[in-house]
Amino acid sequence: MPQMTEERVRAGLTQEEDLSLLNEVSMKTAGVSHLEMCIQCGSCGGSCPSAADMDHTPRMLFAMLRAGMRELVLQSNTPWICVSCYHCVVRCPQEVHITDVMYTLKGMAIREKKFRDAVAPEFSETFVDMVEKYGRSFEFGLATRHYLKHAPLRLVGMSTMGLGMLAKGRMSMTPRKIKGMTQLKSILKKAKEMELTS
C-alpha cells in the first residue's frame, strides 16, 4: 500500500492502487501521455501559475487517477483551471504530457456530466463551437455570450477594456473565417470519427 502522507490522507487516498482509470485516461489522451511514468515529484504543481486555485495539484490528481477515484477526479476543478501554458510539461522529468491529460479529463467530465460547476465546460464548448464555425476564436462573441449568461454585471466593468481593444484593432465586433475552412472541417470530422472509435 502507498505511504500514507498527510496530503494523501487529505485527498482520501487510503485505498490500494486501481490502475484501470489511469490506463483509460492514458489511452484517451492524444499521442503518448507517459502518464504511468509520473514519479510524484511535484514539479508540475510547483511550476503551475494557477495551482493556487486548483482543488488538487496535478501531482495529487495523478495519484487519485492511480487510486481509481473516478468521481473525485472528474469533479475536480484542476483541469478547468489549467491555462495550457505547458510550463509543467517542460519541467516534468518524466516527460508526462500533463496539459494533454487535462484536456482528456475535461472531455471525460463533460461526457459523463461529472463537473461541479457548468461555467467552465460551457465556456469551453462555446469556444469550440466558434472554432468549428470560423476556424478561430471570436473573442468579442465569446466574452459577450459567456458574461451575459454567467456574470452580466461584470460586462459593465469590462466595457472600458473592451472599447480600448476595439479602438486599437486588437478585437473585432464581427467574426472572420479562416481561408482553409474546408480543410479544417475535414480535419475536425476525422478527429471526431477517431474519437468515436477509441
Partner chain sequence: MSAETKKPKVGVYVCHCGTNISHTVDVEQVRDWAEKTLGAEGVVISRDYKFMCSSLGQELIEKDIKEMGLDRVVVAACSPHLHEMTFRGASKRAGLNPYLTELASIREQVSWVHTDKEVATEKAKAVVAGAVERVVQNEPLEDIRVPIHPDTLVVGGGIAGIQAALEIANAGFKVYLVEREPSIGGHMAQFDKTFPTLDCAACILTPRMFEAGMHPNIELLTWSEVTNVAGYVGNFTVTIKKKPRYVIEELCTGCGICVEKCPKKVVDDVYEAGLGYRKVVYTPFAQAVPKYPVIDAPNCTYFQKGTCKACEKFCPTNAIDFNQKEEFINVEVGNIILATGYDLFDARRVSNYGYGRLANVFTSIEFERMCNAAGPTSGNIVLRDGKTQPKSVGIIHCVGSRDKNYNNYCSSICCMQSLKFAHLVKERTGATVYDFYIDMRTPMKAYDEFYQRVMDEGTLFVRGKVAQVTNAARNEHEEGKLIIQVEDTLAGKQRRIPVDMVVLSTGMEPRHDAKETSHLFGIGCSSDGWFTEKHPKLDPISTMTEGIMIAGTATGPKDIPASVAQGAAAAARVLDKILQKEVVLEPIKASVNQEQCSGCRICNGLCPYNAILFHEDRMVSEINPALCQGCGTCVAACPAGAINGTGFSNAQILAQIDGLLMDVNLAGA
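All values reported here derive from a predicted model rather than from experimental measurement. Rigid core here is just the name for the largest C-alpha set that superposes within 1.5 Å across the two forms. Numbering follows the first chain given and starts at 1. What changes on going to the form predicted together with the partner chain:
After superposing the rigid core, the C-alpha of G45 moves by less than 2 Å between these two forms. The rigid-core alignment places the CA of M130 2 Å or more apart between these two forms. A displacement of 2 angstroms or greater separates the C-alpha positions of M173 between these two forms, with the rigid core held in common.
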Second form
Amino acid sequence: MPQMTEERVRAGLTQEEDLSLLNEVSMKTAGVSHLEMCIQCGSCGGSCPSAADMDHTPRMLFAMLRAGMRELVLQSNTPWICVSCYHCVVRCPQEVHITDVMYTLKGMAIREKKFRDAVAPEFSETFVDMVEKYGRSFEFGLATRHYLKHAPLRLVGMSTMGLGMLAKGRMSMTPRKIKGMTQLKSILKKAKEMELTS
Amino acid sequence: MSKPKFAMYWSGSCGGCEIAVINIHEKILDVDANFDIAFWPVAMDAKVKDVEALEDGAILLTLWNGSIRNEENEHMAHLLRKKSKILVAFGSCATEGCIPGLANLAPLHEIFDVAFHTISTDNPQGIHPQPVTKVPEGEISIPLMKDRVYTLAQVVDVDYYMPGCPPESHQIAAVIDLVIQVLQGKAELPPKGSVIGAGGSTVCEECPRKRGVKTIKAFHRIQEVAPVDPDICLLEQGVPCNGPATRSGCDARCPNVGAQCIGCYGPAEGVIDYGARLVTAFASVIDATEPEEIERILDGIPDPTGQFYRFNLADSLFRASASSFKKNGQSPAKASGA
Amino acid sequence: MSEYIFYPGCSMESSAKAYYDSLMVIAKPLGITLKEIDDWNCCGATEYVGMNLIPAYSLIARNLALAAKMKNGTDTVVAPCSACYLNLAKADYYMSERPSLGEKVNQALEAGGLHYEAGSLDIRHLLDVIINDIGLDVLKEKVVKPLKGLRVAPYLGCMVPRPDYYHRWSDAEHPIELVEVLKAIGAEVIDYPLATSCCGGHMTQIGPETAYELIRRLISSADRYQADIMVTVCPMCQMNLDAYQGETNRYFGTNYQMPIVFFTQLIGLALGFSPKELGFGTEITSTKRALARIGVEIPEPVEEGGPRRKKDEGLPMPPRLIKNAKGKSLHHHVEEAES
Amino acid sequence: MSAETKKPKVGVYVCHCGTNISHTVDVEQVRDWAEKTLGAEGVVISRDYKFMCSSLGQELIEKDIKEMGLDRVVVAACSPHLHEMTFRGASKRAGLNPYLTELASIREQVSWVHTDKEVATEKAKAVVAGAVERVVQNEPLEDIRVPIHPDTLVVGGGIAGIQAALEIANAGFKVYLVEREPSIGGHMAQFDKTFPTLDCAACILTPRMFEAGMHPNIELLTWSEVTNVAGYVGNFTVTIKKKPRYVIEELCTGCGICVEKCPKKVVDDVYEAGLGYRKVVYTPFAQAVPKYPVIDAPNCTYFQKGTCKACEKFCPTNAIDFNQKEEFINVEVGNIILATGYDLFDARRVSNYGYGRLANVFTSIEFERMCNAAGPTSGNIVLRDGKTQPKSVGIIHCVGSRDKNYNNYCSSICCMQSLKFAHLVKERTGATVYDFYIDMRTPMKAYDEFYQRVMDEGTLFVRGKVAQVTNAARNEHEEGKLIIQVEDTLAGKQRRIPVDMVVLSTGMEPRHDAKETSHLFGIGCSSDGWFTEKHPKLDPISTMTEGIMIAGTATGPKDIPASVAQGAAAAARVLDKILQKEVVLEPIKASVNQEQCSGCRICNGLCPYNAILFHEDRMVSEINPALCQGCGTCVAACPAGAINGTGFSNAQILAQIDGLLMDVNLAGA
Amino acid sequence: MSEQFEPVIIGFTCNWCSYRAADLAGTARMKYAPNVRLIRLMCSGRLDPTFVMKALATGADGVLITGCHPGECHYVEQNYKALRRYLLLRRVLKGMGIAPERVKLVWASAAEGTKLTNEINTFVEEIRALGPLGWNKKLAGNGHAVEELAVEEVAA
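Target state, the form predicted together with the partner chain; input state, the form predicted on its own:
Next comes the full complex, this chain leading.
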C-alpha cells in the first residue's frame, strides 16, 4: 500500500483500492491534510470551543481513522459540532488541516448515510440545494424549510426574531438568482463527475 | 630545384581573408619567391582538374579560407587535403564557422526564404534555385547545400589553425616568415594541431586599458555609455566586451579604438566552448544575489546567444540551434520552384 | 484612490445590509473604489465544503475566475464577510498547494468556459485593506467626530485571523488590527480575552445549545469588561450575537443587552455620517443606549475594567510582543526603573 | 591528451557489500561489462568481491596493482565519503599514487535508492563508466602538509567552552577563551538546581569558572567578540574586538563600591532574564569571572547626559575610565572550538499561552532565577506581585518545541527541567502542581527515576499539549485564575484547570546570530541555525572545515553532561592535532597558468578566502595555495581557461560526463 | 512507441550538501527515479557552463544542478555565483532553441535527503514531459540528409 506522502497528495496520485481509511480521508481533503502526521497531542481537542458537546475529541477521531474504525468515525457527531473556528488549525503543531478534515468527514457521512442525527446534514443539504438553485444563499427559504422540517416548535419561538429581521429589512422573502445559472450548473455538473475519489 | 607548391582556397566566406593576405604588401613577393603558386583562384587562373592531376601531397602548404557550406566546399576540402602536406584552416570561417556559421541558428528553408523571397531581394519571378535545372542544352546543376555550416576540421583533418576575421596581416606575414625559415631549415614547425598566428592567452593581455576587481550592476550597449572612459576596462564600464575570453593576437585592436571585442579570434588555448567562457565570466562578476536582480542585470545583454557565439557557433558544443535541425524538406533537392 | 474587485457575499444583500450600506458610505471618503464581481455566486459558506470537494471548490473558484477577468490595474479582491474571505482565499491557496485539485477545479470551470490561475489574485478582507492600504493616518485624518468615551469590544471572530494562509495578520489569536482601527476613530477599546473566539457559526441553526453557550461566553466577557458595544467584521458573527442574544438570554436566564454593530458603521459615525445612512436601527439588540454616549457630551474617562497590570511593584514583566503584519517580532526594549 | 601517450591500465572492482549492492544490482554483469565494454577505455581487469572494504578485498586491489602494473583503480562500492580514504590507502600501500583511485557510488546512489534490478544495473554501469573515464584523466597528487600553531581559540565561555579550555590548558597548551558577556559561566550560571541530582548549579560551576580564570595557560577575553577569521587549519589569524568596559582591569580590585554607588537600575534582560534589576555599572552575578564590572554605556546617565560619574568618584583605585574605546587584537591559533551555546525560545510568540500578556505566566528561565537564592526573589516562588505564594502551579512542556509553527525539533531538556520545577514548587510551596506534557522523555542516567520521584511527590500529570492559557473565566471557580485549557488525552476529555501560576518550559533555539557566526568561521549551519557536524554520529564535534570544532548546544539542544562531554571531546581532538604538529590537507587546489592568464581580473573578486592575488607588474593573477580551499569557482569562471583545479579538473569532469552518457551514445550508434 | 520515455539526466552535486543529501537518501533507503546520474563537484561554484552544454550535447535530456541553500554555502557564497551563471546559461540555451527548463538549479542541504529525492522525481517528470533532446543524434547526422527528429518549439 503506498504511503500517503505529501508529494502523492499534492499530485493527486492514488487509486481507490490503495487507500486505507486514513489515506482515503487525506485524499478527499482539500489541500494537503498532514493527517498522517498527527502526534496525538490533543491541542485540537483542548482548543475546541464546542468540545463539550462532541462525542469524541478531534484527536480521538484521528486515532480512530488510523485504526480504520470507519463506522465509528462516520457516526461521530464531532464533525457536525465543529464550528470552523480554526483555533485547532493554527495551534496544531503538525499543521494538520483539522477543519478541512471535518468537512471531509461530513461529506463522507452524508454519502454513506452514517450520521446519527439528521438535523445538521439536512441543513447542509438544504443550503446546497438553495445555492444550486439560485446561485446565492436564500436565508428566508433556508430558515423556513429547515425549521419546518426539524424544529417546527423552534420556528414558533424564532418567529419573533425572524419577523424582526423581516421588519428591519434584513431578510428578503424572495430569492435572488444569478444570471449565469446555466454556466454554474454545467460547472457543478462537471465537478460532481470528477469528485476525486467518489 | 623546383619551388615547393602553395595553394589558397576560398570556400564559404566573405573573402576578407584573401584581402588580408594581399595586405601583407611586399611580403607577398616572398611568397612568390619561395613558392610555386599551384592553385589560388583569387590570384590567378587555375583549374580543378589541374589540382586533381597533381600527385597526392604535392602541395606543401594550403591555406583554406572559408566554412564548409555546400557539397562543393566539402569536395574541394577533401581534394586539397589529399593533395596537401600542410593544410591550414585559415581565418575564422575555416577554424570556427565565423559569421556564416550563424546560419546554424535557422533551418535551411528559412535561409533560402530570406535569401530569395524577402523584400530585400530583387527576385520578381520568385526564382528559387534548383539543384538540377533542365535547359535546352541539357541539365545544369549547382552544388547541394549541407544541412548546416561546418568548420574545416569537422570535414577533414587539419594541421594548423589560424584564427581571426580576418587574421591580422602582421600575423600572416609572421607565419609566412616562419614557413620560409622552416624551408630553409632555420626553424621547426609547431606540433600538429597548433594554433598559429595568434597568442595563447586572451585579448586582455594585449589590452592597454586599466582593470580592477570587477563588480557589475548593469550591462549596457556601448553606444548607451556616454562617454566611454578611454582608459578603463570596458567590461568594468558595463560593456559586455568579449575580450576576456577571446584569443589574443590582434593587439586588442577593437578595445584600443574604443569598441568592445566581439570575439573574432575565437577561444583561448584549450577552451572547449567559447560561449560558455563568456557565460561564466560575465555571470561571475555580476554584483547581485537575488534572482530578480540578477535577471534584471542580464536583461542588459539582449541576445546572449548571438553575442557569445557570433564567430564560434559552428564550432561550439551544440554546433547549431535546435531549429536548424528541423526536418522540413528545405533542402534544395526537395524545394520546389516558385 | 484605490480600486478593488469586490465580492460582497450573500449576507450583504440581506441580513448584513447595514454592513453593505455603511461600507458604501465610508468608501468614498476613504478613497476606496469597489468594482463588484459581475454575477458572483455564493461562496458555499461552511456548508458546501462539508458536502463534497471538487464541486465546492469549483463553486468558489467560479467567483475567482470571474474576478480574474476583471483584473485591470488591480488584482486585489476584497471581501467584507469573514466566511467569504476565507473560502475565496482557501480555494486560491489549496489550488496551488495541491495542483491536482487545481487541475480538476479548472476542468470543471472549463465546462462553463472559465479558468482560474491559482495565485493570480490577491484575496483580502476589508479590514486588511483599510488598515494596510488606506492606513491609520488617512483614517485618523478623516475623523470628524471621534467616538470618545464609547467603550468598544473589538470582536474579530475566527475566519479573518485564522488560518491566515498568506500571513497577513499580526497574530492568529490576539491580532491588533481591529483594535488599531477602533483606536484611530477615537473609541475606547477594551482589552478582553475573547476577541477572536467563536460566535457559534452555523450551530445556531443546527445545534442551538452549543451556539448559545458560545454566544454567552462572548457577551458575558464583553459585559464584564464593561463594553458599551461590540464591533464585528463579519455578518455571521453579527447575526449570531445580535439576533440570537434574546434566545441566549432566555436559555440561560440572563439579561444581556449588548449591541453589536459592524466596524464600518462605527467608522461611518466617526467620519460624520448619520446613523440612518449607516444602517443603525436594523439591529435587533438596540444600540440606542450605547450611541447616546457619544456625540452628546465629552464623557468622563471611565475606569478601565478588568485586570490591570501593576507596574510599580513586584516583578517586572516582559514587554508585549508586537508583531508586524508578517508575524515577525519586533525587538523589545529595556524597561527602565529609576531607583 | 596526456593519457594517449601511454595507454592507462585501469582495474575495476565491484563490491557486493554483502547483499546491500548485489540485492538490486547485478554485480557480476557490471563486472563483465566493465571488462568487455570499457576495455577500450583502458580497463584491463574487472573483479567483484563480497566486501571490497575488508582487508581481503583491499589486498585484492593491492595485489593487482603490484602484479598487473595497474596505474588507475576504480572501486564501485559505497559513497566516497565513507571509504574513499580506505581505497586510496590500499593503492598507496601498493605503491600507486592514492589520487589515481576513484570510488564510484553504486550503493548510496544506486542499489539503495532504486528497486528495479535491471534499471539499477544499467545505472550502475553508467556510474562505473563515468568513474573509469574520469580516473584515466586523474593526475597523481601529493598531500599538502601544514604545521599546526599550538595555541587554541575557544569561543563561548559557557560550561562546554570552559571545559574545553581547561582540558587543553591542563595539557600545557595556550588557550584564548572569548566570551561576549562580562563574565564566563553561560546559561548554567543562571540556574538554581541541576537535574536529576539537584546539585546547586553555582556550587558545581563556579570552581570551574575560577580555575579557568586563574589558569596560567588560559587568556580570558570577556566582553569580547570575534570579528574576523583568516587563514586555515593550523594557521588561523583571529581578530577579536574587546568592547570597552570603562573599567581599567589592571587597577580594579573588584571591590564593588562602584556598583553600590551607581544610582541607576535597569531591568537585567540577560542574567536575570528580565525578572530582576541590575545597576548600570555591574558584574552580572556575585561569582562572576573575571570580577571586574562593566559600565552599560547606553543606559549610563553619564553617557546620556554627561553628568553623574558616581562610580568614578567613589572608586578607591581610580579604575573607572569613561574614555575607553573598543580595541581590536589579533591572535594566531592553530585550532578553534566554537561553544557559542543557545538562545531561549521567545515564549511571547505562542500568544495562546499569554506570556507577556498574563502576568503570572513565567518562562523557565524566569522561574530558574526565581528559585535561585541569589535571584530577585531570594529563592521564593511568588506571583508577579512579588509576594503572593501560588497555591497551584501549571507547568507546560514543549513551548516552542516539537511544533511546526515554531521549532520542529525536541529541545531535549524541557521534560527534565519541568520535572525539576515540579519538584521545586512542591518542596518550597507545597502547591498543587500540574504538569502538562505530550510525551515524557527521560532517557538518560537516573532521569526516569527522577520522573517517578516527582510523581511520588504528588505532581498531577496531564498528557496533552495545552491549547491555551486564558484569564477568561467561565464561572466563579475560575474567577481571578489562569485557566489552562487542555485535552486530557488519556481521559479523552477537554479540561479547564484553574491555577495561580503557569511556568512555560521554553525550548532552545540557535543563537540569533548563528548564521553570521557560521559565515565568520566558514562552517556549515543547518537551515534551523544549528551548526552542522562533520558526521552526526561518528564525528559530532568536528565541522566540515578543518581546524574548527564545535561543542555544546551550538550544534543542537543538549543537557549539561552532554555539553561537558562535547567540550572535552573537542579539546581531545584539538590536542591530537597539536601533538601531530602538522596536518595533512587534500591537494584539491586551483592554480593559474601564468602563461595563459590575460590579467582580466574576473577571478579576483570571486574568492571568499582572498587567495587570488593580482600582480600589477606582470599583469597576471596567482593563487596562494595555502589560502585556496579548493571550491573551484575561479576555475569555472576563468574566461581564458587559464585556471586549473586539481582533483576536479575540466578533463576529469568532461570525461566523467562522457562515461556517464556512454550507454546513450552506444545505443545511438 | 507505447513505452514511456525514460530521460537521461546528469546531476551536478556539491560535495558538502547535495552529494551528502544523496548519501542520506541512500542511507535512509528513500526511493527515487533512476534517471539521474550524479557528478560530484566540490561546490556548485565549480560548475562550468561547459559541463552543462557538454552533457546536453552528448545525449543528456536534462541537467540538474544542486547546491547549498543561499547563505549556507560551505565556501561562504559560491552558490550565488552558480546561480548567476545558471540564469545566464538558461538564456543562452533558449537562444539555442533548447527549453531552458531542461536545466534546473535546486538547493538541498546535507540534511535534505527527502527534498533532494522529491526534486529529482519532479525534475524527471518535467523532463519526461518535455520529451527527448537527443542532441547527440542530431549531431550524428551525416550532413547531407536531415534526419527526421522531433524538434521542440521554444517560445520566443
